[in-house]
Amino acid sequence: MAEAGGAVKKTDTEGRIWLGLLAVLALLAVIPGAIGNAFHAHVLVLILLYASMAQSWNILGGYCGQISFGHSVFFGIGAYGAGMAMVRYGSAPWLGVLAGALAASAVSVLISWPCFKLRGHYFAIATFAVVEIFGRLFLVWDWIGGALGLDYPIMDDSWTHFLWSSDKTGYYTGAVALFALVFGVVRSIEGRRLGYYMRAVREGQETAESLGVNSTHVKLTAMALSAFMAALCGAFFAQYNYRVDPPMVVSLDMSMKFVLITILGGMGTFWGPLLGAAVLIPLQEYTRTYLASLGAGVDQVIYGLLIIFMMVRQPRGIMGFLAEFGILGGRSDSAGKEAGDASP
């Protein structure tokens, strides 16, 4: 009876999360009609983009427990995939987006195979080195524009080229689609075998291996999937900015955004990346705009203070605060239920 009750509770929880995701998407669908300000639309696009970026990192860093600071490499490969298709070959970006995402997955597996032999902070330090290596490579690689990068040509607004200059409605719709794809994929794997294996590796790799989990295979799969999603976000970023160059996409600053947004919202949770982006991105954009008279970098100061406060007060992020008030589950929307069902 206890097992049956636990199964029912688990099913109810999964159903509520799916309904919550559908409700969020429905809300996002009607927002454009209420937006009359281009800057507010810009902020909304960035919230959705950075939430998708953070969720892609969350697959590896949150659910699988492998803290990587190298995701800007995969983000950059995706951005250059779209940019090369548009600038070098004069075609629509879509094939370049797919090629960049697949290339990012392949590169992630190649560089992760040796790096996964390292544990904890040694793995994190190795990913720092990967960003520096690829950043220097992109700066001197003339075929992709080198340090000058790639500037997009002026084209008519269209879905064919995924470019708009008159307004941001097209980009907003694309950001919603990207958000739905990334969050839908993560929600799907959360309740599947891969999701359970990733959380098992996160909680204790040796214990997971003793139970028959191939930890190397799980980590490589998580890395490839995470890199693929990050590359899609990079392609969107390039299209949105009409250009791409190495400092924009392959940098430690960009890698830290993946990590910090997820930490603020709640690592290893489904809604954490969205909550983190919904707080940090408006804070960053509005302080940069309205407090510019105080000097450069004010947004970064506030940004840093907020992260410090969160780490001291509630290391589990915004999701941890919500759990304190009984609004949402703790570490993971499904993991929390699993722990409750397993307890005597």
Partner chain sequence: MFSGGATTCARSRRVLRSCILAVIFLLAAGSAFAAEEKVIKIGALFPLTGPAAVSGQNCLAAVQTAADIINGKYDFADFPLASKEGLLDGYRIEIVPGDHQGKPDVAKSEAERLFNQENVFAIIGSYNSSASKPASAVAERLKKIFMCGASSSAELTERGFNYFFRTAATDNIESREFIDYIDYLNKNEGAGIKTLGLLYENSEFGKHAAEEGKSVAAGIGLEVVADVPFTVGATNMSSEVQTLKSANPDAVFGAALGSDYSLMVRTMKQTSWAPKIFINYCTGYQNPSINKELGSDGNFFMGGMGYSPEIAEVYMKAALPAQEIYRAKTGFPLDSDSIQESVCLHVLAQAIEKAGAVDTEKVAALLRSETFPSPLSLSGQVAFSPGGQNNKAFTVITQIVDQKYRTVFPESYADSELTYPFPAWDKR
The other form holds:
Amino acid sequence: MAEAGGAVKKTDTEGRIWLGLLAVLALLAVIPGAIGNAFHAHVLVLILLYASMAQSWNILGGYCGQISFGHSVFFGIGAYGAGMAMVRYGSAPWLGVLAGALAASAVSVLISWPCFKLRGHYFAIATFAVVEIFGRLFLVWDWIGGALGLDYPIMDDSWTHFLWSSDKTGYYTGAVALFALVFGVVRSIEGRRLGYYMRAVREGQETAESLGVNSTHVKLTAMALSAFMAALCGAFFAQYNYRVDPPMVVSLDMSMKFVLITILGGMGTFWGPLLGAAVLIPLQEYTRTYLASLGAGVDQVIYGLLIIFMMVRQPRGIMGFLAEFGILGGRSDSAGKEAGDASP
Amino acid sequence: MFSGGATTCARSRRVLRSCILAVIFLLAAGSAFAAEEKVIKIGALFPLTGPAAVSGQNCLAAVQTAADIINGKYDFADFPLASKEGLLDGYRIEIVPGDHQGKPDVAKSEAERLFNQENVFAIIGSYNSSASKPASAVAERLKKIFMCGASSSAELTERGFNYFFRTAATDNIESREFIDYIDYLNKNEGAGIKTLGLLYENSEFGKHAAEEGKSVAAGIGLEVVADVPFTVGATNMSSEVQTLKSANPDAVFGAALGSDYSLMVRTMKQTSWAPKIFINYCTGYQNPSINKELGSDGNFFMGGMGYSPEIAEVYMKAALPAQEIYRAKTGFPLDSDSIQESVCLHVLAQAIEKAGAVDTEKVAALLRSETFPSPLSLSGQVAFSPGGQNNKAFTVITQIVDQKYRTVFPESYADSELTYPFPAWDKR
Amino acid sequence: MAESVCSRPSNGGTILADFSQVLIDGLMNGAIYALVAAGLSLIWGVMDVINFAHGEFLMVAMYACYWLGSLLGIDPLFSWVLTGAFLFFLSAASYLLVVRRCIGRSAMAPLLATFGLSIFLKNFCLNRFTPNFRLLSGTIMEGRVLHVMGASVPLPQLVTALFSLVVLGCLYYFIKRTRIGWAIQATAMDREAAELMGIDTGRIFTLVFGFGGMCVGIAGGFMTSYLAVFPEVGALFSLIAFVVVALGGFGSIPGALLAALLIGLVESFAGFYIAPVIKYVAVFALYVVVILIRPKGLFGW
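Following the display of the form predicted on its own, present the structure of the form predicted together with the partner chain.
In what comes next, the whole complex appears, and the chain from above leads the way.
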């Protein structure tokens, strides 16, 4: 698609960095013993997973400007899709994963179609309410196990069941695939008509509509896509942890992770979700393990202070910091995106 | 200018050289030193933060108490390994704590980290049944030992695991005991208890306990007239207590932790209602700090316990010195939940000692086959059935009177008469 | 065995007694939610900021009241003044140090910054005060119960609820009838115009945040007379406060009161006549239903 000269150059650089990164990640998967079972492997897998989660949220929140705190619902539906297939039906998770993702998309469209009438904080609080409703209903829904949750059986490592114990290479490869999928989808949307429409809606819904953009259609498409991706991440989460129960997946805490990582990295940017995850996840994991001796909760105190610091100093997140120092200029339309610039 | 530069340059090179030498020396010394250390690392995975932090921190303190006793030289009567310093020929136990924050996914990754990074020999944990499940699954997959103290869900030992061992009584065992007691009261004291209500937190622990309660109640023809789950951390318990009051069951089984327990007690007092008999699973009832805070409002409630300071005075005297070490750490006496974690370490240590080596297969085989003396266990012994359940787990039913735990059942352990039915709130 | 009889109402009067109990519980709990939410409503109305740390302010107030009660023996009936004042300053400080620097630039930044503040406060208290549940006993109001139409009305909650109405009334009067209140309203309507009129809007914002905190400080002071204090105590109150404010409508104090009472009633009726475990589902479902019919809340403008 033809673009202004300057923009084309940036796309090329970004494209090269993207392919380079994918190559490195893929290489690590094939070199035997590169991943292993160390704690660092776990942190790497989590970074890729949370980056994918954040990027899925970014589709709706960053590019389309609809700040939702409800993504843990879709995450949870995906997780239960995988969990039900493995535990209740005793089969491989893959069909369950697909079913969960499709169900999440369907649910997302159903609940957002009325919610998109709301503006600003009202919409945000409506999404809180949705998470609470789903979370509590799941707790009493016996068909999915209710409060007891679903526990995975002990099985041999395999790709069929996507379960590993002695080595994380399988999980890592799956995480890279998920990461490539979600980021790849966003990359392709960025340059397509849908991407431009989304950004137009974000900048000013009424203006976009006056130019002929069907904002409802655009928002619903963004929502469905975002929910689908979030559900895939949820399925991975279930497979990784050998268990699903409602408070693990459908909770405000989990929803906040989707939001925080994206905003701390840089909302509405391609790299923001990855940067946010690359900083927050190691911080979260390493402070918990190494600061435990300082007393309970010290890691969380640091986490809280970091969030405050970032929001006070640079609400555009890490991408904002980088822009300040002239690195990774980013695309001209996304460089100026701040948390909450979205039209209320 | 040049000479100044050269001198500075030479000096900094010298400094750099001495630093490098110092580091090499330290590393060499360090590794030489490390080679001498005989340490058995044991992981302790508990909720040190989050909603269950009170219990989690107590459990960790209990494990550390046990480690202190094993590592040190104490002249305790009838206490295996206390008088010997450490294990085998000079090994000492080092506890490596892990915090799962009450989240099953964190429990899973912490278990992996403890085994793979910290190279712990075994893990003791994890209090919340929902966290113990994935953490012990990690251990089983890695063929490593997981000792579980206070997680009550019976499912944990119904998985056919080979490396999982749980010392506490399950909610199934406790339910049977409660029902046996009600049956006893009906037959011997004409108590006339015909209906049952259940009030439990809507979590893995509460839900499972309630299911067990319901299934054994049918066995003596007790009719379940109220089944009331509640949200953890609720802002009020008005609807819950009112629902119970209007169904008015003769007996209620309760499963509420911490603050919910105190809210429940106070709400019952405000509505001037109580069943004839209220028995609790391992919950806020067994927590000494809660009972201190509740004061006289906590009187006449009942629960199943594997330990109380009052029971120890009479039946578990060997545990009293250990309790003092624990009290120095937390300011409270041992409680029924945290003591199980101590038991786990003591039993594991004895198995290692008996195996003569820090070898998982040998130790696990002994755990599966031997009976171990356990001064911190009410029955005095611990032995595991296939699947990992301690078949010598034993609890008594106690009632709080004058803010003290009085044992009322079984008869051989009873030190008081039961106050039945629950006295009216305004007549106390 | 001791022979005592628990008080049991006769079958005929039970239905009416149950109904009046549910009604009174709902109104009381609703009034208490209103007191917790009042401060949030004020802050949102004037500054368009959702204070995510609101529940943690409540928790801090409850700890303050607990320590005043257990260490100095001051009853919550009197210590609420002190906790209110303490929270005024804490809240104003939060504004000056944190919120002021993110406001205006983005809509999400203050919300996330206060989210960070909530995590900080909660874990700071966990670290310093241990997670043990603290229950204040021996207070003046404790354990006293009134009986009205067959329903039991506990005195601590009743006093808290009535006081909440008083506080809300005072707050409303303050906003509508005093000069500072007019300045606040002016700032809320149009910040630039207010500046042009000579109002120091920065100071107004500090004051508003302070008053918002003071309201929740008073709430915390009273609530310690019947609730246990622990680091997570504010969580659910926080969520309900958000829903109350959004349901009542942006910036409306009467709206917040009405919404809170409605929520208290829905919670109470759903909790008893349907099932206690879904009482909060009903509350959040109510919000979703109302907001779809009236997207700006009941009284929003």
